[in-house]
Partner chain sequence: MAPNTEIEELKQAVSQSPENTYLRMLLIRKMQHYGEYKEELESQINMLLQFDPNNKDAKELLAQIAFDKGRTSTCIIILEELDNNDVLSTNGKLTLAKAYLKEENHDRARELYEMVLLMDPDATDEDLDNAFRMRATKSNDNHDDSFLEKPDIKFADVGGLENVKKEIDLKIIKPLDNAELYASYGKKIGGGILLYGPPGCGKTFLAKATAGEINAAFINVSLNDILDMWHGNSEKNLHNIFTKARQNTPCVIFFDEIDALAAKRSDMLQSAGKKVINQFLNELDGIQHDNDGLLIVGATNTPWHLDSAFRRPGRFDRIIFVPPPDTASKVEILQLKLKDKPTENIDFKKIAKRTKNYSGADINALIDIAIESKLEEALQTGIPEPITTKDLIAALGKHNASTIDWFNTAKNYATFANQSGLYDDVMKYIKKEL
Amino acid sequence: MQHPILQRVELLISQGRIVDADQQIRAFLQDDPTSEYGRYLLAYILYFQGKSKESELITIQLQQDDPENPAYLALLAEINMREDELDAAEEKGNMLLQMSPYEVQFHNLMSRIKFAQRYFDSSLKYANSALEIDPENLEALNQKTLVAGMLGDRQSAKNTILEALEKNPEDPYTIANHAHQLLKEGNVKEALDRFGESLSLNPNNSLARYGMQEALKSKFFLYKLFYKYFDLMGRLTANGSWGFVIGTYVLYRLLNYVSRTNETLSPIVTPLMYLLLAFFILSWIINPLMNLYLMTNKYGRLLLDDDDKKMAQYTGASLLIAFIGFGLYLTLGGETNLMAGIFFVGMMIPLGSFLAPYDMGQKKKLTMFTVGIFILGVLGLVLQNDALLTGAFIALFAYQIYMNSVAISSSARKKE
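Since we only have the sequence so far, can you give its structure as a single chain, in the form predicted together with the partner chain?
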């Protein structure tokens, strides 16, 4: 039987009221500092607040007193996941499965770890093994839906999410997951409705918030195409992704060569070449540009975080300056105007991504690098100094190569 304050804390956690839960549990522990469950809840709350180190410290102490308790090991694995220490999390996940091979939540944990490691096939295997133990487990059903969707197995994803909805039609995460699958199927309107439903139950649900943004943007046909493209890229392995990037570059060079050397094919090939270039640039800037649109939408405004808004504004400003540059070039001529147009088109790439790197530890470095490119380019344009301008373009190219490699290594599918 649980002490009423601990019951209250559990309720606050399940409601996502972490600050209130924190206050209550600390007050409880002042009266009863030795309560194991109280300390465990505090560790859990700290984990939720992103205070991984503090949470880990308490959990390790608890584990030392009771090494057989799997709850402590499971929390440590969650902390590892939060800190992106996926190998350590996996090690603990395996230990938990050895301790309790029929505990469904540990299979779910392993599925999530494998998903984070981008080993989608293994993730699916653990989701399936969780469902073998408990075919009605909602978390396992949701996890299987997510992984099957990621692997492009639409039918399996659809069947599983319908099963999950049968178990609990009002669970906000399940509804968001359903909406996510609908969006992947290209059913934007229904996806929007379902994301809205999920958000009405829990406006802080991260999958629903992310999905609603994507669905709002997907109302535009162009973005819908890119959404599909990003989805497909996510399914490729690192080698596959590199192959695609290099292949696209080679194709561009080939088209460029044909365009310059073959007069007959040039009228067809040249637009294709520019289309490919536009596609490549758009793949980097479409997100911040669409975020500009979201800032004008009453739901979108609430869904974007401050960094997204900033990047959208910077990218929009850069695009505007580029247009002015091209406009001036077309009306008044002047190579500087043309270069300004090109530079600010290029500048949209770092401005649209520097605050949201795959590794958040890189945010400061990327910000400094972006500011550096900007200063170099603007100085080059103002002083009409070719060397500075060339430096800025090389830096832009390097930035883009670096971001591509980070994107591929962080988001490509892996196979065991």
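Moving on from the form predicted together with the partner chain, kindly provide the form predicted alone as a structure.
Lone chain follows.
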């Protein structure tokens, strides 16, 4: 029979009382430091608290002592996912399915891994295989809803989420999933209510926190349009994404050429050209600008992480300097003021995206890139040096190409 304290720790974990669970399991392990299950519970609690490295050290020791225990391998796979080591997570997921091919939990794990890798079709396959084993499994129903929504199959997503809600209408993850489907359908007010309901049940629900951000920003019509655009782009493969980017640039160049060479069409084409340019710039900066709005809301600012806040502040500062530059140009004239306005509008793109990648290596590269562009541009403005300014604008263009490659490689849909 399991020790009463371990049963108590399990209950505390299920209730989300992680701090209490941590205190009790550590007290238990002081008296019985060799307890295998006690050490496993501590590793799980550490993982839940975001202390992945500490959790991994304990779990590796446990797995070395008992390599046939699937619970240890599953926790290591979860840690790999947390650390964005998706290939390692997939390897462990396949091993788990070989050990227990009819274990629903492992099919769900593989579905989540494939989803994180952007292999949506494979993710759906594993979610369906989990439901074949257990048609009422709530995690599998939620995962199928999530994948179907990403694939644009709204009817399937709607049917599945309604089934999940019927099984457990009080589950915070299911409620958040339902809210995401409502948001994709354009029902912003309903989505906000459902995200709020999910967060009231579990304030740490990351799906609900992210969704609440998007819903609050989607109260603005312009962002609502971009939300649909980002949703559509997320369904494209890397080739499809690059095709869209290159096609948009070619269209802009064509409109620019027609505007300059055809006086008859110029009054029609020129506004379209500037509209396309505005769309392109907004697609980069609208998210940090809306995050700046969220920072003015006492609830909204709680949803943002430190990187989002920094990018929002830097983007807002760059926009303010751009307005000052344009204002000085309109009142006092001076080409330097005009160039300052244009440059700081351009700087909003790297300042609004350089901390976006999850990978720390990419963050460092983009940070150095952004700092370099800023120094080059400011020196060009202060010294009124056309060569330095030209270099800064070329660097801005290069940044966009590089950032596109980073974004597409990390977020484009993949097919096996």
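Think of the rigid core as the biggest set of C-alphas that the two forms share within 1.5 Å after superposition. Positions refer to the first chain, counted from 1. Just so you know, these numbers come straight off a predicted model, no measurement behind them.
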Once the core is superposed between these two forms, does I349 show a C-alpha displacement of at least 2 Å?
no
Rigid core superposed: L62 CA moves 2 Å or more between these two forms
yes
Using a rigid core superposition, assess whether D31 undergoes a CA shift of 2 Å or more between these two forms.
yes
With both forms put on the same core, how far apart in Å are the CA positions of S52 between these two forms?
4.2
Superpose the two forms on the rigid core and tell me the Cα shift of S14 between these two forms in angstrom.
3.4
